[in-house]
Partner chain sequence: MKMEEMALSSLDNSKMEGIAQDILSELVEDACLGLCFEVHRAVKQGYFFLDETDQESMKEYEIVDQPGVDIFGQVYNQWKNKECVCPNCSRSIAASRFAPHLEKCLGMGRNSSRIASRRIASGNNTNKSESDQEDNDDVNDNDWSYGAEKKAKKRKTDKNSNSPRRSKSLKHKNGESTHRTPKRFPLPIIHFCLYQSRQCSCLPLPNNRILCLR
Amino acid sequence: MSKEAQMRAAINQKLIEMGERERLKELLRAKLVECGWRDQLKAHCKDVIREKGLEHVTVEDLVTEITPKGRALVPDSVKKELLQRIRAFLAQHSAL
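May I have the structure of the chain above on its own, in the form predicted on its own?
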């Protein structure tokens, strides 16, 4: 395992142990709903299903189709806020 992968694993483990990961997930959910991301992605899913036909779309197909757009639609402000919170958490718990 690379040094970077080890560091990611250690940070993720610390976030989980301290309950911060769940708090960050809840914050992310709230921010995405607030900015309309969820509604945009829902509309995109409906478009894909209409385009391909309900009988011809599997959940896996839908996930593959919408994932790139979903990632692209996340506002930079939301990404920055999450990154800032993670950095603050790491600074506060720098005994990794």
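Since we're looking at a predicted model, the values are computed, not measured. Positions refer to the first chain, counted from 1. Rigid core here is just the name for the largest C-alpha set that superposes within 1.5 Å across the two forms. Compared with the form predicted together with its partner chain:
Next, give the form predicted together with its partner chain, keeping in mind that what was shown is the form predicted on its own.
The next block holds one chain only.
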């Protein structure tokens, strides 16, 4: 394993161990609901489902249709806040 990959694995491990990943996830979820991201995506889902037909929709379809849009729709302020927290976490644990 390369050094880079090793490092990433270590960071991920730490994120999960400390419970920080769960906290970040919850924060992101709350923020996204708050700013209407969820509703926007749900509306998009409706379009996709109508197009494909109610019976023929699969999770894979939804994921491939929704994920790019979901990524694009995340507001900058939310991104910024999350990044801030992640950076703080990294700084704290690389300083040890």
